[in-house]
Every structure is written in C-alpha cells, then in structure tokens.
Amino acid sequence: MLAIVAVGGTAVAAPKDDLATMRSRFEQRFAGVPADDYGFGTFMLNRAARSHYEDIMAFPPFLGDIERGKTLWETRFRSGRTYADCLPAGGRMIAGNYPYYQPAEDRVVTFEMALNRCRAANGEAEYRYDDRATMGVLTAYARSLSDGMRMNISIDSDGAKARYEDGKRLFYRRIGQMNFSCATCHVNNAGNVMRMETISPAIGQATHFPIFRGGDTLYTAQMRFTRCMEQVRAQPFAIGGEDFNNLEYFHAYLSNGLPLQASVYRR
C-alpha cells in the first residue's frame, strides 16, 4: 500500500486529502505495484523493460555528464567554499526536502535555486536554470548525493498552501492548442500508451530528475516541464519562474515517502 506521510510538521488538511485521492487511484489502476516502484516510472509496468533499464544503468552512458557536474560541485568558489560549504548536511541527503516554501520571500525555493543562491553569496555568476552544460550537469551530481532519501516536501503554513493551490491549478489546467493538462496525461491517462509511449503516473516522477532521455539529455524537473508544455502547443513559462516553481512545489509533494534515485535513463 502506498503510505501517505506526514513531514514537516502538522499536516495541511487539503494537500493530505489530495495525496489520498491520488494514491488510492493509481492503487487501483496498478493493483499489487509496490509504493518504491512508482520511482521506476512506467519500468514498473513491464519487467522485460525494468530489466533493461537496470542494465542501462549498471553502465550509464551519461556518466560524463555526471562526472562533469561532480568537478563543478568540488571546484572551489573564488571565496574558497564549496557548495558544501552553504548547504545544509553539506549537501547530502537534503534533496528530497526541496522545493520548500520560505516564509520571508513568500515564495518556493527548488534545489537549483538553492545552488544559485550559494554560487552568489560567494561572489559567482549565477547559473542558468535551462543550461545543461552548467545547472543541469551541477543539479544531476547534487541530488545523486539525496538517493535513498524519501522525499520530504512540508505543506505546513497558509503561504505554503497557496503556492501549493497555484501549483496544483496550472497542474490540473488544460492549456495550449491540443487542450492538455499535465494531469490529462499522468493521472488520466497513466499506463496507456500515447506517441508509442506508456505515460508514466504523476507519482513517483519527482524522485528521479534530472533524468536523461534516450540517455543523453538532460532534463530537470522544470526543463520537462518546458518540453511538455511544447509538445501541447503551449508558450512555456519562464525556467525558475514563479509559475514552474510552485507546479514543481505540487509535484514534488505528490511524491511524498518516496526514495529518490536522481539522475536516471528514460527513453
């Protein structure tokens, strides 16, 4: 059965009542998938493909991309600190608690925002957030530092709700010129197949970003974002913008107690 978790302190009640209605549906339609799988995406529909993807990544082919993102996370900043330095736990095991609403912004801050926020505190250029070559590669080794920590994302203030609410509304909103949501394809349309692809459930997907599809792009979070909202029809917002920032906020709490596994292949 999948567990809904409480983080963060006291759980709000409508977040809580909606990662009950989503959870009890995809138990449903997947009857007897363990909760863990859903990190797998739609390899955890097939077994010949899980197979497959498990020997992918026995030997990823964008390991240098990985090992890139290492050398700019370990690359000293000209103040001498590293990102360790300005994170909390030194960077390890924090993922899955991102994105978080603070209170004095009155915003979310993601994880890549977190980077930017340690790259300027120590008089560097901010990344990016559509650079692969920099924020992507940086992101993919980061959060490969969090696998195995379940995700974490506390809904626990009137202003973390309301981000959350924008969040879910662009979520559940139909947009562009095929009048698709993101929930028309991940919860409605979970498990068929469209484009001669299975489309994965809503939960589970924000344990594994960045993911490389056809395991040589890269994508986070929001970059999918940006390509879904492409193949719809639709302008895409702003990468880091107030818009993906809270859709990603609402994303990432449909993942609650799931453990991360970052920087994965997807066809």
Second form
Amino acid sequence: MLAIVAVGGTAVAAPKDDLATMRSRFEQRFAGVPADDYGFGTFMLNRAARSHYEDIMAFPPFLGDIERGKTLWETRFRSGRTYADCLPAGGRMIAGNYPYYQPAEDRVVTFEMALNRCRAANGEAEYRYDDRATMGVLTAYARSLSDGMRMNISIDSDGAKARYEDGKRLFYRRIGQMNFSCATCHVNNAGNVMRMETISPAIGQATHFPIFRGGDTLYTAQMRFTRCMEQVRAQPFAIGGEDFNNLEYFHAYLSNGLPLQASVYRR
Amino acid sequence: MTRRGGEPQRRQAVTTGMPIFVSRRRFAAAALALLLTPTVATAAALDGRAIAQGQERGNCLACHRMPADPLAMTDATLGPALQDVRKRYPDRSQLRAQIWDAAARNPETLMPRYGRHRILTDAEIDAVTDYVFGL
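Having seen the form predicted alone, please provide the structure of the form predicted together with its partner chain.
What follows is the entire complex, opening with the chain shown before.
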C-alpha cells in the first residue's frame, strides 16, 4: 500500500507533459524558429551553415549509398518475397511509427529491427546493426520512402511507458569522464557552440537519419549516439541493444509531429 | 565492427588546435601522430598549450575561446573566454584550483574536474595553469 502511494505520489510526468515542457523551453530559447525547422538540427540556428547545407543537399555526395540501398531493398529474398511484401503499407510512410513497443515480446522494435525481421522471416541471415554497407544503406533508402510523414511515436500502454521511462533515464543520466548527460548538451546547452559545432536541440533530432557526416560517412541514430558518448569519454552501449533501443524510443518521441526527411548531410 | 561503433575515430594529435571533428582525410595522419605521442609525457617535456588545446587531453577549446592565442581555433561559447586571466586570478594557486576542481566553486558547473577526476596529472595541470596564466 505504501509503495503504491509512493509511486502514485511521485510526479512521474506523462510523456506528453515531458514534451510540452521541453518544447516551451526551446520556443523561448529559439524564438522565431518555425517548428518544422527543428529537423535541420544544428543548421536551423545559423543562416550561413544552413545555406551551405542546402547547396550540398542539391547534389548530395552520398547518392551512391542510397542507390546501393535501393538495390538491396528491391532484391528478392530466396523466398521470392521482398521487404515491401513484409512491412505494413509496402514500407511507405511508416518510418515515423518506429520505434514502437511490441507488447507480446515486451520490448521496443526499431525500424532496423523490423527490416531484420523481414529477413529472418524469409530465411535470410540478419544484418548487423552497425554495418554501414548493408543495414546502413538499406535504411538510408527504406526510410526515404517515408519522407514527409510526421513522426508519430505512440506510448499507449504501461509496458510502453516503462520503456519510455528507461530511455528517459538514460537520456538524463550523467556519464563518462566528463560527467555529461545527453540532456546536458541537447537540452541545457542547445544553441551553444562546442569548438566549431553548434549543439542542436533534442527535439527534431530523430527525423532525418541516417545522416552522412562529412557528406560521405553514414551514421544511423545509434551510431551517432555512440559518437556522442565517446565524446564525453563514456563507454557506449551496444548498437542494436536494449539500452540504445529504449533511448531511441524516448528520443524519437521528442520529435513527434515533425516531418521526416531521411538521409541528410551533416558536418 | 566493434562494440565501440568502429567508425573512423575522428581524433587528433595533441599538438594542434584543430576543430573537434577531424576530417577522415586527416585521420590517418592524426592516428599516426597519436601513436607517436605518449599519453603521459615526462615532466620535462610538458607543453601546457598542447595539453590545453588538444582534444585528447585538456580539450579546453571545446568550451573556451582563448583570444590571445592565434592558434586557439574555436568558436566555443560553453564557457567564458579565457583572457586577461592574470587580472582575474592574481594568485596562480586559485587558477590552479579552478582547473583542478571547478565544481568546488560551482557544483553545477559544466567544466570537468581535471584533477579530482584524474583527467590530467598534477604535472599536466601545472603546465596548463602556466599556459592559461599567460593568456
């Protein structure tokens, strides 16, 4: 009884309240920036960098990677079927629903996991989540089929809420020799400059993965998380593991309502 | 690929003030330089500027501009610019204390606790203090 009162009594905010609080914080900090611009991340905050970004996006140096991803996407499994046969709606306008909580397994399923499940269901070996040449380029193409969809992460059960809370805990937990959390940089210091890089706000960060850093090196969301953890001299979680999946679930929720655009340039 | 992500490590030699992300083309050279750079240099050879500016050691440029040093390439706004330091810290030992454990003065600070958390050795902190004292 006491325990129930304690749990009920502590203010565990509903996800929508978390998001409203963070949004209003950024609306004050970045007054005048249109909501849909948050997907530009660091480029939403600097006019010169934004126009450089747009120049590069006119002729992206990574089109070859997307082309290779398209070939993988279209190649039939030995079963004769394809990813499009396996995913909802033929794989179009769905990426904004991922990650989602799967009650039967009591865990979060990322978009990459869904692709691997198609492979497994059709008798193919799964791709490694950290392999740029397979899973990387495949998601670069597959996510682009959802460009323009608005992020739509749902947290609609106690199980889902528990995964969200776990991701939130990881997002706010201080780690590494530098003792930073994700929030230290992407909430408290969004808009500040670290060396040469303007730090982007957490809202909007999930809409456009994978990114191509330097125009040619593909990073899925979890690869970028890894990079940030290394930067604060922390031991990164395993790519494709439960910690990162839950973190990605929480993190993606923060971008709800924003339009997807897969495969973009980053510095 | 390894658990650490395995992508090209965008690191740099401690002797330069290059931006925090080094291009892949520079990576090979930087990696080589790193191999040749001992992690803990001997006291005699300590170069306070290199320790302060290098991303592998002090990495002060992630947060601080150093307007008096033309080699300090950064646009950082996370911490105050380090300038006229001797005016702000007439007493060198207070400057050293700030670098050794910034949280002693401000528990909420972003600045890493270089001495208390053993990010830098005592000798390295002395070298950095001397360098910053001159800014």
